[in-house]
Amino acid sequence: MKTTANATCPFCGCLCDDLSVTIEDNRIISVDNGCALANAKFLDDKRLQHPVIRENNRLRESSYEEAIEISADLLKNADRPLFFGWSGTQVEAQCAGVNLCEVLGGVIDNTSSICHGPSILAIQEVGHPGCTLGQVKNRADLVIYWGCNPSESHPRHLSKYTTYASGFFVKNAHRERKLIVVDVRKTESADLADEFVQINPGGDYAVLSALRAIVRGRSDFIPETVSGVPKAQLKRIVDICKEAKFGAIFFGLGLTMSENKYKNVRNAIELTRELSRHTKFTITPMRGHWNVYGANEAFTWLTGYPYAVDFARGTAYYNPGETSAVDILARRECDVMFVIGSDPGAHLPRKCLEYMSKIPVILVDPHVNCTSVFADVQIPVAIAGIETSGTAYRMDGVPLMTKKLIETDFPTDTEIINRIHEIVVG
């Protein structure tokens, strides 16, 4: 039995790198410092043992050679292949995927297009006044969670970086650090807050605009209630923000995927800038999948664009709303779909799933999931971040190296993509 210290958790965007993992007979038997999500990730031993191929509407076992050959043939003979996912694998595989897609003239998209894609659009327009999570832990005396519930989605975010994490300049976080939660409903995170702001659904843009006006000293223009929030509470929030020495805003899909989408995020960034004229303020998106930030980085290095990249013209083209996976599937445009590091069967709209059921789907994933129902070929691989080492990006853009904790005979994501690439190029 051995214990590996400072292991990195490949589940959410926190990428907690202080886990202690105990291994016996090449099997993980316990995880210390991990949340419930991490424990489930590390201790799950249910996986697909062999590649499977669908024939006559039934799945049969196959060899890796046969599954890779069939996948390569499907992609090579496709007019418009779609490559989707990439947030649950390492940067090395993401780079290999972009290269394969470019060779085939396909479209490659990551899960940003259905989560924080609007955040990226806003940042492209007005920039990103962000900082590292370490800066938040050591300096922030005010934290605002807007449209997110970290108690359930990122369980260690509060204990490692914000509410319960004492830092260099904040010696007693629980007493010295204030917490504001803005949401449409009262969540577990809201129960911990010093101030809970409950807004009407779709009211984020109006509330952000009202806060900006109050920060500028124009509260006389604000009505008595804005999207369900009393004017008195809005003025109190602004006073708390101005009195803070260092404020950190974190926002989730409640802001990016509600009415006004990227305009909400742009308005939140503009509010951050308004507040920084009085004190120090930063803003950070709460990235969900553990390496979705890495997918944005890798795509941008290689193509110039963070997601929804179309190579059909022979060069990279990017137009979210046209070249993103949901739009291409809804228009019934692609004729093969390659999925890796995600489970679109559990998350995409019904219209997209109906079309996925009509085209060949290749799934590269160690586990049976909702997308397996649509897959014509599924190739099981090593679990990225546990059985393979590689690079991943935390939600604040800090790159970390994940450790290989146990040995495995399963091939890696990168190996499968490269073997398909070799067949495709001959």
The other form holds:
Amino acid sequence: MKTTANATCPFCGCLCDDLSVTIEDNRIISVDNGCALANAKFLDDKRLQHPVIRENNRLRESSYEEAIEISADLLKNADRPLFFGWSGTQVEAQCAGVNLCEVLGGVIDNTSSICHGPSILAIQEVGHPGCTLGQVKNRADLVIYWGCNPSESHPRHLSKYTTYASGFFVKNAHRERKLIVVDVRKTESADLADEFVQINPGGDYAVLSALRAIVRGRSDFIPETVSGVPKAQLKRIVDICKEAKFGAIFFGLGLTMSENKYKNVRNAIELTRELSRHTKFTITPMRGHWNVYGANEAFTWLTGYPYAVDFARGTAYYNPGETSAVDILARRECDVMFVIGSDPGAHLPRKCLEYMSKIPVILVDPHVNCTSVFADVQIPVAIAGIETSGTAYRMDGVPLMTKKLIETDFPTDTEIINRIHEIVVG
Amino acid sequence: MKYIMLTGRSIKQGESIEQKLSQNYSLITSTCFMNLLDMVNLELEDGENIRAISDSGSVVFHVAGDEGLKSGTVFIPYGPYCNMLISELTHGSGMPDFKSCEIEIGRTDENVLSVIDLLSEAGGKEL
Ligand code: SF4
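Switching from the form predicted on its own: structure of the form predicted together with the partner chain?
Now the complete complex, all chains and molecules, led by this one.
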């Protein structure tokens, strides 16, 4: 029996790197410090044991050689292959994926297009006044969660960085740090807040604009309620913000997935900037999947663009809404789909799934999931972040090493991509 | 009456994410949380079934009450059930309306489909 200290958790964007993992006979038997999500991930032991290939509408077992050959052939013969996923694997595999897509002249998108892609669009317009989570922990005396529910999506965010995390300048976090939650739903996180602001669905943009006006001293313009929020509460929020020494806003998909999408995020960034005229304020997206930020980094340094990159013209072209996965599937444009590190079968709209059922789908994933139902080839791999080491980026853009905790005979994501690449280039 | 469907993460959904064809995952992601008054108006009790219909599809869910929801909004954990109702249109943004989809709700005696049966309605194949 051995215990590995300071293991990194490959589940959510907190990328907690303080887990203690106990291993006996090359099996994980317990995890300390992790949340319920980490426990479920580390202790899960059901997986696909062999590659499978669809033949006569049934999946049959195959060797790795055969599954890789077939995948390479499908990709080589495709006019417009779509490579999708990438947030559930390490930067090394993401780089290999971009290289493979480029030689094939395909289009590559990561899950941020259905996650914080709109946040990136907003950041490209107005910049990103962000900071690391360490700064928040040590300095922030006001935390605002907007359109997110960290108690369920990032369970240790509150205890590691905000409400329950005392820091260098915030000695007693629970007493000295105020918490505001803004959401359409009164969640568990809202129950912890000093001030909960419940807005009507689709009302974020109007509420953000109202707050900006009040910060600028123009509350005379504001009606008695804005999207379900009383003016008196909005004024109280602005007072709390102005009194803070260091305010940290965290926002979730409540802004990116509702009406107005990236414009909501742009407005939130501009509110941050407005508040920074009075005191110090920062804003950070609550990145969901553990290495989705890394996918944006790897794509950007290799292609110039963070997601939705199309190589069909021989050079990188980027236009979310056109080159993003949902739109390409909805237009029935790709003729092969390569999926890794995500499960579009569970997370894309129905029309996209209907089209996936019409084209060959190659899935690289350790588990049988909703995409397996559409797959023509599935290649099981080592579990990234538990059985393979490599780089991942935390939600604040800090790169961390994930550790290889147990030995495995399964190949890594990177090995599979590189073997396909070798066959494709001959 | 039209309802706004909000989809999102829940801790139970996250815990079952590596076993998506399990009964447990099916139960979690086919639960539609509703405002308590809205449930009274539709004469629904916890655990009963509804059929939700949008412009893009129609799916049977279990219902459960949630005090935190405003009247006219429902919450469904991320998964294949809610996505059967979401339109593929992204308004040029790449992002579908995962948190602003309008649905209608009616009581039903029909059963909730398993994940495999649900996906086969969208062309999913045999395993
Ligand atoms: S908060 Fe996220 S990264 Fe941290 S232990 Fe939980 S799932 Fe893992």
